[in-house]
Partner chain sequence: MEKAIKKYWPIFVLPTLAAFSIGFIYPFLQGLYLSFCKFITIDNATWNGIKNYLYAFTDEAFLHSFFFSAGFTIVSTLLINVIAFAIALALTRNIKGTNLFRSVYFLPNLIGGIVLGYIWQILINCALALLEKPLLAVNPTFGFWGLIILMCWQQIGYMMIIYIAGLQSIPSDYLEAARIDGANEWQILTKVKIPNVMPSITICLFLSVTNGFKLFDQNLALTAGEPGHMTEGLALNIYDTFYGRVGPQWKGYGQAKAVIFCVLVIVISLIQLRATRSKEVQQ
Amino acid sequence: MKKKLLSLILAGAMLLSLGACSSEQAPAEKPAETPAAPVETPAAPATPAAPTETPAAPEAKGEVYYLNFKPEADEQWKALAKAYTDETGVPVTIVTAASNTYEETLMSEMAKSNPPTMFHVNGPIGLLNWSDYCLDLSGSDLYGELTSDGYALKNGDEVKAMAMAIESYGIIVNKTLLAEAGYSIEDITNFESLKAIAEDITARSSELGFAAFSSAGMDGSSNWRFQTHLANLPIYYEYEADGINSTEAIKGTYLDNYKNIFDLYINNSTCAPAELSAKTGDDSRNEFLNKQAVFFQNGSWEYANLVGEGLFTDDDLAMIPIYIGVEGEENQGICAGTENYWCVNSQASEDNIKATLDFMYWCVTSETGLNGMCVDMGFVLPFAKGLEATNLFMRQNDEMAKAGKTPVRWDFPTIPGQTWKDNLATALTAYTAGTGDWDGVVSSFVDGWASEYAAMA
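Could you show the structure of this chain alone, in the form predicted alone?
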């Protein structure tokens, strides 16, 4: 692959300090203007009365079509879009791609006569496919709100995309169940201690009434947790060891560690490994919500689904790092970064581009927009007016960083593409079902990486 394209891999995804921090709604029809009552003509000329009604404002121009990447925030985005339309009269359409189908959905929607005006790329590799459709945002008011250039994807001086939010992921823990098993999160400091506790819970699961891990579902709504987020750990540690931030040929130095943690998940779960191919993301979350499991690998975006009336409180939960057995991991923090970069469709009409930029700016500067994104969606924004994090998991990420723990960079945006992820998921599923072996996972990880990069050269 061309070196200049690889240079798009950004230092911003590696920042350790994080910035603080939806249905189509047509504009309401304007009521018809009531004609003034006839005025009796006086005998002598009279000065015309001043108008008693303010002339109607000109109709808003342009509209917004946002193809949302995050299914878990679909309702919140639609509510925010409605609020904006109610306030401005500008129509905002929110369409949310199903989990693991964003690139495919984007390609389909871009081919239509009314394509998205606002969309995502997942990092430098995603930008390669869509750069010609990405408006240069360098002169926009939105770019002026960005807290660091590290959160921008650039092509030379052009700003092609900007991070939407900073997020974190790790292993979410039900502290109450963990205490019932006789442990606390302070007892978990590395892979060795995590493994010992998980296997002890499994040995006593009938007595305790719960399992160690919720199901590591390999259905498409769940497998991204393992073929992307979990896979980030061996990628990150290899990059660290080799002093690089991308590669066209991953070596797989830490794939034994990847196997360690994946085996721990599937062998200490709410179900047998052979059943995982049919388990969904909802299954895994619901098992955790129903107190069937102590541990649940997921991210800060799950916070709103876990905490609230009838659910957990902040006191019940914690997020710990994903330990895989690497030397020195006692000083590791949780995984922090972004793969969600906002883009504006440069092929849209001038009116729609302006409407889209105005909507995006409103989202990250207005009281309503900030409450929607930071409170309702739980995002930490890389924009100057972002609210302080209310999300427990983001606060814990900050606390770990302040305590000297090193957050794990999100290096998975350097993965060569969705085909690599899909093939890895297939290999992992075969491994859990017993129809494939770990060598197939290694081959998919290493050989697949090289072939995908070669295809892009």
Second form
Amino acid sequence: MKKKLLSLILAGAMLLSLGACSSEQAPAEKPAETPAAPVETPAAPATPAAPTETPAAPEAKGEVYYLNFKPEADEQWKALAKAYTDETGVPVTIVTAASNTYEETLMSEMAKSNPPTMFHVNGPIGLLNWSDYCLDLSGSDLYGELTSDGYALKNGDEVKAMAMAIESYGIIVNKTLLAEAGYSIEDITNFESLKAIAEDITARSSELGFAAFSSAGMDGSSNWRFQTHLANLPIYYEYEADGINSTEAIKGTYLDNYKNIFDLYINNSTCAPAELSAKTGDDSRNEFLNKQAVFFQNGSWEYANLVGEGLFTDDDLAMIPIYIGVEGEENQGICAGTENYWCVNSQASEDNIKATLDFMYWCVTSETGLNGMCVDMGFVLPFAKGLEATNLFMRQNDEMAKAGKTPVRWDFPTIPGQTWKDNLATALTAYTAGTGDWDGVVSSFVDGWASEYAAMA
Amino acid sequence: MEKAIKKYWPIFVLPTLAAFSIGFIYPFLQGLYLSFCKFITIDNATWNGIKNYLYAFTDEAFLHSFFFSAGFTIVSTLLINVIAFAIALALTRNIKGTNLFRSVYFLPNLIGGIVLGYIWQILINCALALLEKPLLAVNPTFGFWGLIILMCWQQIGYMMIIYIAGLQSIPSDYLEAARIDGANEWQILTKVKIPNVMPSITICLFLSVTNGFKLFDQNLALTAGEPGHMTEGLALNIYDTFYGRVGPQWKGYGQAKAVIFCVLVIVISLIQLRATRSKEVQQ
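Can you now output the form predicted together with the partner chain? The one shown was the form predicted alone.
Now the complete complex, all chains and molecules, led by this one.
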């Protein structure tokens, strides 16, 4: 009797485990499921078999699978995809890779039987990996909408990728606190004046109750602000001086300026330089939100975080250029550019390619599409019909351009990969902690650039 | 019953065999093939010969990560097992609250490695800041010892449960006989208890040696290899090789390292299994 009971239990357990197996395998056929567990948002039925819910779907042959790069826009993309499916009957699947895992997710998704038809690369270096998978977009309607050829990534005559959103970054200023310290943003016109004001605030910080800069955190969640975005300035000025737009061997002509601005950040901060190695992106933002610091280096994508909680209004905030002490910088604007390029998967079926191109065109030309992208997601589009920016920092970018200031181009997509950035961050962190010197930073900037370019070959 | 098993064994073996083949054998063979290739996606690989292995064997960072992993494994295996065994001895003596202690010691094991890594990063950084020492991101020595502390904290409870089970399965007449013969506590421990829990020791050593080499999420969360790959174990080095640089050759290099890593772990754990198995006694 006991034995029978035992075998019954064992058999039951086996059935259960089989059941578990099959239920795990079933959804694996859906394009959206990945082992890396990205946010899955099948906005539309995975197969065209369910147009019963949607109005007539006359020629919905292909389908769209978009691997989205921006986690902050996941819900909005899902809503937009649903609107498109309702309108045309074409199924659109949106999958968003978790923050910082885009390359990994893309790699595993591309190997599947139903790969993304629409994906992102971050610039010319990112394109190197995926060039074989990028459809030539030069004849597409979408390309006709692009406002400038500068927003296309080309390989010879082929248009491999197109920018889909323009962003800007600089030093975000709390104007109210700056006024409390007795200054206004008009007083800051170059590195000298920024330095004088920051050092004055530091000298009076106990009396004022706030510091000049929010912490320049060197934790992985924050160090990209310095090893990528701040590093863009010496790269940009060197490219401008040499009249080039990329190089395999950087000289580091402007690294002394890079040191100036970085020293200013770490010595006039909310905390001691030695503590910066553990400070995160959230720490830095929260210091700014809690009015503990006047300046905060970040970009237009932070706008929603800053005004979202009702702590700030547009009147409190402004973005100023990152001055590094280069001659003539009074005329410098904020850094504007993109690292979000759309690609269409050339290895997808013809129906899917057509469906994807139609979807992209609809996104940047139709009223619903433009509303979704410009208002709900808050993007500034490089396409002809793009709506006016709702984002304060992007509006400021326009105003500065109109006032004749030269925006700083985003040259950091020419950085030779993540390893270069990581090594630079390591050297900067050691410098802030006092365990390394500036020579280490220079060496990883200049020598690292050459060796990483060599490693790509 | 036995007849039925003889007749129907394929049906019973099949599900597991299928799962093992799909989940292990096939990916392993494919990985072996890919380690000789350049690729971006795994179904689009081009042959690259043994260049990947040549690179892997000459990469200094990989060598460094091997010594880091080896050192880490030795220290963590010793500490985890000695402490776990000591606690297991203490908790098989019918002290009051034994069950409570067992549960509490086991609890850290239920928290995932990434979460533990971040929690300990905050704790250790706080301690280092108070001591005015460089924080974890610039301090390889504390990075190493931080990892040891973290792994001990996580693993000791688990190994303790295995040792307790082993200690409880020693027949009480062995211990009684030893006491009647006049053996003292130390003699009972070394001559009766340890030989009888050798199967548990084998299991625990196997688990902690392989865990030590395979260390990944704790490593990623606590130090991420900083400063400059100084606290990077083998698994993290493979991950960095695979994703850190642009170009199809780097995927191949990472894959070759992964195959070397796999063979290495198998060989080391087989040696360890053989060494401890030979000390096991029949009850």
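Bear in mind that the values here come from a model prediction, so they are computed numbers and not experimental data. Residue numbers count along the first chain shown, from 1. Between two forms, the rigid core is defined as the largest C-alpha subset superposing within 1.5 Å.
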ask   = Would the C-alpha of residue 268 be classed as shifted by 2 Å or more between the two forms after rigid-core alignment?
value = no
task = Classify residue 364 as shifted (yes) or not shifted (no) between the two forms, where shifted means its C-alpha moves by 2 Å or more with the rigid core superposed.
result = yes
query = With both forms fit on the core, is the shift of the CA atom of residue 313 between the two forms 2 Å or larger?
reply = no
ask   = Once the rigid core is matched, what's the CA displacement of residue 150 between the two forms in angstrom?
value = 2.9
